[in-house]
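A lone chain, given as structure tokens: the form predicted alone.
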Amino acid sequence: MTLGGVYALIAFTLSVALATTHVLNVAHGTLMVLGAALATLLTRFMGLSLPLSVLGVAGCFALMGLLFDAVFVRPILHKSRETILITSIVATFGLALAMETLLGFYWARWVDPEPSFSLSLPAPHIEVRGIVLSTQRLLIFAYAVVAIGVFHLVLKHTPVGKAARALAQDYEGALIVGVNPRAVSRAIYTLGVSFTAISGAFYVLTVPLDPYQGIWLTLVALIVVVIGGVGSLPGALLGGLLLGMIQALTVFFVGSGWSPIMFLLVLFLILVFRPQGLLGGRR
């Protein structure tokens, strides 16, 4: 249920923005991973606090999805869908292979010559009659509870999350009624990559990350958008704990190297079954 959590939180987050400016973003997974690399520095190499290093994480990451939006998403907005999404991918795969492989290379040069991104919270399980509950994991759940409930709030009753609920379901005629699709992409990928970035300093509590994950984490990202439905939050929270369970007892019961294969089988039956998601409407 914890990685089913962080794995709903991501992709609800690269759902949203898929659905409201059609703009696949590959370097998803990467950010997530960047999150996880600066959370480390911080805590582990200049002594902060997790609080500290989380609220680090979340302005650095603000910054960024104002830049990703005035960089790789403002520019393409007035193109049809389909140049939107062709571009997008070419765009943000070039970016995604340039951060890993930055990342990978200096964080190896400067900070550790085995690059992995991992934290640890010195504090008590905690027993409930007779269960062990990793206070770490219930820590993450908590953290992905909080998370979907803010993106549930702000979708429902702000006059941003109303205008990206037009824009997804129905792009041209929210653009007659006067929506304006820059401020909402500039507000969508501001979120968006800062919770994602976040996302990456929990996960890391519990299975830690190398620089070259982040395109695996983006196609997790996607399998779960892919069973949910796209721009459906029920549909992500639904996806990403069906994955986290599947992931976990698939690794407990034949072993980790099989969770990919699991992941995959998953997404071929959603395809040729219910290609419109376990809660997505046919469009």
Given for the second form:
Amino acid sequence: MTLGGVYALIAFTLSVALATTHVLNVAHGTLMVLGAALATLLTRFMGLSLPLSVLGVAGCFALMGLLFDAVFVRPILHKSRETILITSIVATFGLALAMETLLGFYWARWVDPEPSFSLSLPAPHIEVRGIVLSTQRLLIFAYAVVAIGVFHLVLKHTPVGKAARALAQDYEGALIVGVNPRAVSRAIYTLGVSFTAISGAFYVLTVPLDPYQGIWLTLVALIVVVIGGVGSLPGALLGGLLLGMIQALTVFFVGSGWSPIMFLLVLFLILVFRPQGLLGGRR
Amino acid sequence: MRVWIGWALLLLVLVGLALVPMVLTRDLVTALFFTFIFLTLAANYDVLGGFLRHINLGQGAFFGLAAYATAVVLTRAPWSPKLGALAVWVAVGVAIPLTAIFAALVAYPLFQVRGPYFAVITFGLVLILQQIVLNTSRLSGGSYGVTIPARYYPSLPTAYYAGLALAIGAVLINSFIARSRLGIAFHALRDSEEAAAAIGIDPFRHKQTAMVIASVPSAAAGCIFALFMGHLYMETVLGTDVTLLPVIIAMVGGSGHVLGPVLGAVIVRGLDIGLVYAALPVPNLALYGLMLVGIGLFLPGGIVHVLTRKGR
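How about the form predicted together with its partner chain, since we already have the form predicted alone?
Now the full complex is given, and it begins with the chain already shown.
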């Protein structure tokens, strides 16, 4: 259930980037896995405390976001939507493949022959008036709420956020009134990539990840976007929570291997019976 | 005059390919066989990707489903041992229609979305099949894989010629579509779904038809592949790299052009085989991914479009 918050967050960063720049980042989930890997490296093998390593991840991946924007978004931003889509799928898929292969290969060689990323907290449980709560889950949930709140405030109240929303609503119209898509995409990717990477670090507090789960996580993010309704923030939240709940129930009743199948079944059912998504108005 | 040169070249290439099993080493013939399989899938991908501009990352799902169906019928069905050599045909006869029905059914949810959503959710088909294979080990062998009895294996030349025929068939299907009423309808839908619907072209029916047409040769390729490999693992039949290779081939070569997949297959598979022989210290998949990055960024329209100088 708490994972739902993380799912909602990665769905949200993906869909904001997609709506403003039309670049589909297939490596989105892979960046999340990389974030988890870096956090694991910093805490488990270099002995940093958890907050410090999260800060480290944030800094590194803000740079990574800048780089991603410069290489994968900026050069194609002026092309037609269809070209951007095809280009970005091929290029970022290549990136995802290269990153996950290198990560898996060198982690196995230098760090641990069986790559698996996970973090743990010093105090896994706290007790509030006799009710035992899992600190990890509370922390993840708090993180998701704070991050989504930050994103929401940025989009609603800062100039860059307003420009991003304008681009998402009407790209040409926004250009005419003087919005600079390059500045917006730089901000969106810096923020989006670092939040995605931190999400990875928080995700592995409860569920470990291996190097090859990136593309699946991208798909989860897109499923959340489609289930909730394309372009709807409350929809992404609802979709994320729904998937988190489905995952928890499937793991409990059937087995963890079946949850991807359940995700896609739910997605297909929703697409057939409510193609605009749960909270989507127009498409 | 130029047309004649083209046909003469084509004939030469075909004769050359027909003679290959008698000339080249076993390794290279096998590599060519795989190239035909991937070319078939790439050409099939282009039915949706090229004519309708719906990027279907799940083309490999049809291939994988048919491969597993063939293997499962041959190993698990009670009638298979009694039929002898006929069992192969029965298995293929089950696998191909099954895949076509699967394609027709998944069309209902998939065509509710377009653009990037369609692309990634079609890839979900592959992931769902991966998970089903891993979770139904009694049927599919799970992560241990499933072995087809050796008496059903085709010889290498048989597999090679079947693959060649299939690849030629898939490319021919595309060139027939390009000249037919159906192809014109597809192009109309690609350019504007609303306008096409207004003149009486049912968008969903046509897309569904495209999907089913595209699934059949891929399914046949899956059957041959399964029989040739003998032992199926989830990774070799439904792995991410295997299922996305055809898409990449079509995109590198040039989507929307009959020769695009052919050119892409030659280039991508050439690089692939070259990398295997180069034996570099870095994992091949990583280099492969980096090449994709380069191709995606610098040659988005595919190589055919650079050659024909039409651009985008």
